[in-house]
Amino acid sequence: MSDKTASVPAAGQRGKSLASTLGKSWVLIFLLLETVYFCFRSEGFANPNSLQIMLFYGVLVFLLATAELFVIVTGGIDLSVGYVLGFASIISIKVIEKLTGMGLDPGLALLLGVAATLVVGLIPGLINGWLVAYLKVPPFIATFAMVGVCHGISELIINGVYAMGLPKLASDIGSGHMLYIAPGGALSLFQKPVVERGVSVLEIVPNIVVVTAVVVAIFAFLLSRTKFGRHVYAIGGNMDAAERAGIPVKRRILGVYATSSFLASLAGVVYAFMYVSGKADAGASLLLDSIAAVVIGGASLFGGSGTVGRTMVGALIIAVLDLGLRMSGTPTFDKYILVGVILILAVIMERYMQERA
């Protein structure tokens, strides 16, 4: 009798352990099921070229989601990332156009233009961080106000017309690939080989995807392996305790919002190189996707938790959904509905995991 009684708690414990494992891994399971579904639903979805397309058009969400993660881990939110992206796309084109007009080499003009854009792009984040950390303005209000500021300044610069005028080198970088394989097996790095009309060249790994992967890896290391990252988690876990522990909370919050703005500005530069144009609302529709990727990836909106790796899984869920719907001929607007539903599911799973803990 005692053996049977002892086996009941043991079975219950195994059930709880299984439920906990499934709860923690539901994002990966969802991504797998979603991918399998679209492989059967959309013809050509399983093609390696489709994977490259998905990653190519997903890079903006990957960058903005990483930016949003830093802020959300502290218990804040940054609503301005989409319009900082648009602002940066315009600034980069205008600066590069001015430099090339002065006779600078296109390569040097691109390098200086990108550097100038990233420096200018820090300003919205520094203002957001100063308002939140030093003036105690709620993050929602501070960053929402910055939406209007960035949008207005961008429209004043372009006066309602798309910013254009990048040199061809920018387009070659933005739409180019790291490796090309010509018929016969000849390899070419970065430079697409010249072939006869009608002859196809195999393109492998878009340049923009490689750049994004490197940037995301750097910021993943910054958040998980450095003192700055540990302080960010501590602030999100308990700000008062972090202050008592001697952590410079205000400076760290300022740094977090500057980091968010920097990554959004980089996304703006990437947008300009990809589409060879810039516009004020270039990233407006990406705000939902970036926040959803962070929450789907398991980060708590109350702060203190979340990783770049899991956020990338959340971003991949959105990227797979986007490409799958497009390839199956489903209206694009359905994507927003489904992202909203998945976001609600993610919040429910987070609450479930908290209760289990």
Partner chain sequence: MDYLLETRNITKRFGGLTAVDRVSIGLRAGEALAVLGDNGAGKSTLIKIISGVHKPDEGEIFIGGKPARIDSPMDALAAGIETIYQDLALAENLDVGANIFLGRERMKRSLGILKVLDDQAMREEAQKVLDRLDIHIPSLKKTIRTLSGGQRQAVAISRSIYWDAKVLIMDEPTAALGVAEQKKVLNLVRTLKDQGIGIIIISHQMYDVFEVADRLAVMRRGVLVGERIVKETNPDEVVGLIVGSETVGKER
Second form
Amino acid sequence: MSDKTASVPAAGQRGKSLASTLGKSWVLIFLLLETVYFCFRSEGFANPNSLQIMLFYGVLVFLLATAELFVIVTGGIDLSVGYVLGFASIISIKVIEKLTGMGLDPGLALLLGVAATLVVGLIPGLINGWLVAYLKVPPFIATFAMVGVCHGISELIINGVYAMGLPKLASDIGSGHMLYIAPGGALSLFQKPVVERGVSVLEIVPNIVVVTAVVVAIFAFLLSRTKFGRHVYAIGGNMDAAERAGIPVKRRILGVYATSSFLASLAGVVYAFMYVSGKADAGASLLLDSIAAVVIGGASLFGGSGTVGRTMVGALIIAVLDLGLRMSGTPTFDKYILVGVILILAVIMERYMQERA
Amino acid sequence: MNGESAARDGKGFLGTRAGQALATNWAAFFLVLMLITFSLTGRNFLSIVNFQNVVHLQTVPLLLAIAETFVIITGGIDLSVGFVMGLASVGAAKLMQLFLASGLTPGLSIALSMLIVLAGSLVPGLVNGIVITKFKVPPFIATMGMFGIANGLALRISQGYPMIGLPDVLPKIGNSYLLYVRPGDFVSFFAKPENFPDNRVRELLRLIPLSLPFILIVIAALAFTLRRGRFGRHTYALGGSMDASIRSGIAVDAHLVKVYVLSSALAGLAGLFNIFQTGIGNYTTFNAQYEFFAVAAVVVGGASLAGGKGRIWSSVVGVLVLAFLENGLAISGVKPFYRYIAVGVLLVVAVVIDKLFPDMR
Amino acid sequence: MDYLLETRNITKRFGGLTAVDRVSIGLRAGEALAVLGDNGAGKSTLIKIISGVHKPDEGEIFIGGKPARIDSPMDALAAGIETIYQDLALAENLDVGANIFLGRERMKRSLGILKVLDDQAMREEAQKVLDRLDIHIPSLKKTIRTLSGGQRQAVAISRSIYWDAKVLIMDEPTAALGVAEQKKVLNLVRTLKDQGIGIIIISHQMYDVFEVADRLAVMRRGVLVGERIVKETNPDEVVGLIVGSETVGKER
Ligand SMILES: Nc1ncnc2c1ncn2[C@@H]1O[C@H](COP(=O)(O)OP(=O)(O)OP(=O)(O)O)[C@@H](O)[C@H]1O
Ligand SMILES: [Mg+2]
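Give me the form predicted in complex with its partner chain now, not the form predicted alone.
Entire complex below, previous chain first.
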């Protein structure tokens, strides 16, 4: 590449720029190496279908990591995403159940139920944001308090068990695919063709992966290309400067926590459609994963840095790890250990690379 | 100018001395208020049995909160305490199983396992401390990494099931009382009299669970260290100003490592308490959230996450507030789920009060 | 009196402490007014009031002879009062263009509907104003974090100028700079004066004051203890005013 430019850089310089590009994209390289490793390690991993499966099981982390990123860019943290997810999974099922019970068409009930959940799902974030921005409660405390509140309300609604009772259409969507190819080449969109037992249909692109991709892309745009996004970075970089430049800092922080809980609620809805059930602690174990994804993606907990793209690379590292370990028959326990180790190494690596640059 | 009276006028009652005292120790006042309320609303709330139970069940949260107090005063946080506690519990259980299987006596198995686990529980803290000081990883991330690692190891050891088959004496010791009294008949220390039938043990007045003096000793010793010892002084100094501490010649890095080691050692001790009380090796589930409740208790007790502020006894009050809140609501017949909500609300109130009165401790 | 900006009897208390005590000053277009005083004299507090960060407990602010309400930084900016703070108030994680347009981002339409940030245009505009002030910064795509102290100062000044400041307030503009960069900033101040901008400079450096200021006002413990025309005074007298050994002039 550099050969094409008019001024040919000196060898040393070129070496340095190579090192710094490598440094900047070390997460990508890590992801690549990890994938290659599992291709050899886990039988059946080197298969295009694994990619789909990996993305399918990764959607919750993709959504929660995006949620967490917005908050982390402002220098905050949102501990409540996991329990907001659980809360939303329950709300969506309960509302949809009510609506279908009233004799509504399942499709309409789903649509209304999801819309209602997403609106209700803004509330925890608005409260978090209000506490953080206006009452100056540290984000850690405010959002942990919200964990308690969401947990409590969720359990109250379902009385300590599960929420169930989604119409079949929900699971059709939740575990369905965009495109099906029956043997003989018959294509069908959305609808799984009816085939004889034992005949396998090629399934391409899970619906929820498409939904997640679209949503993540929209929020990536919001963060990188809009005024709101620019303000979020400014707040994380220098809150005083943002304030003095006339940015409505409090409103923006409110917006950020609302964004976070909106995305977490969406993840809750996706969870409900995937697993056709809802429970209070559905997302409890995902907090580590989502914060880890953001940090592995190079964002600093002090705020001001991080992008959705890099966060997704971080999330993919975790998703590949998850599937790779499962397929190699390793107990999932090891995932926690490895995520913990990668999390710490990522920060050390990032710092090292920055010092070199 | 009459600045002082102006300042007082500005804050009304809270500007007065009594108001200040109330605001400073609001958690303690709140605790008392809560005890009074629940005594009225819950039938068996105000009883020795109930109070002893609460304290007994809170030994683990107390140890974790004390651990967290030291770390939070330095301006850090230790998210790994809950899972380190779980790891210690299943680790000790595994060791006991192994020692028993190799033919060691129960007593020796227990003693050896305890020693190994206590020594081993220094390791997570050492790693945390080194990662934080040498590699400059923020405490939140370093200990969150350890949170994952300890959790994974604990699940690996236990395979995700409670570990049974441990010596029977464990829960007997762990749940015994200092005094067994049959009013007008006898007083016995540490265990019920041999000849007294097992099935009638409930008729006895059992006083002072063994865990109480233990935990009191730990609390008192650490409270003394923090308030009076050089170790404590340096801990506050670090949280107050890292810069000033470095310039005044405190070995900042070494001290921080020690604080994180202390924290995980206390978590390990909590794991041992846990195994003695339950008689099984318990891995910690995600929704137990011990680490978050420990942080919550410390904050309710008046510490600031920004560092430099906090006291052991205040954290103890914080733990008791959360514990009696749960216990009192339960006894008063409130659904258990409300307590999660109550804890959340209380936490926010604590911080808001703290914001209104900075610089008080 | 054709003051561009005037304060009358501004008072600000923090609890029992009166940080600014009935201070009245005025500033004309194209003039540089230096505000001097020992640490804690109340200089920063005074300018924070003018720039809308603090609300005064008493007193009024006049802009162009008319009473003005300045309740927030936004009000001050709208009135053409730009402030460069001691800490510069730049977002170090953003680039030069983004900082000059912080809070007032330039947008463009993308695909006809979506409004997106126009970083290209912001950088071009940034380049123009930097050129106008004869400031050189190698790459406008670089974040502020990678710039030198003087360059940062220049970016902060460019930001104010770009937004048509009528009044520019500078809190210790040269404090953290090397000698060469100090000179540049002082030159910049002269350029700005020539463009008709009124400037309030806070400084502990007597040299700065005598180099660029036209008038000076001295504060001590919140009170304005004297005003001088720079040409008619000397450093000794000013130091006397600051430390209070020689209480002359407008004592209240
Ligand atoms: N937000 C605040 N709350 C309470 N007191 C304050 C606040 N801001 C300033 N003060 C006090 O008001 C007084 C004046 O402070 P100010 O910052 O205006 O001084 P200064 O003249 O700018 O000093 P320096 O030369 O050190 O910058 C000081 O005693 C300071 O402690
Ligand atoms: Mg000042």
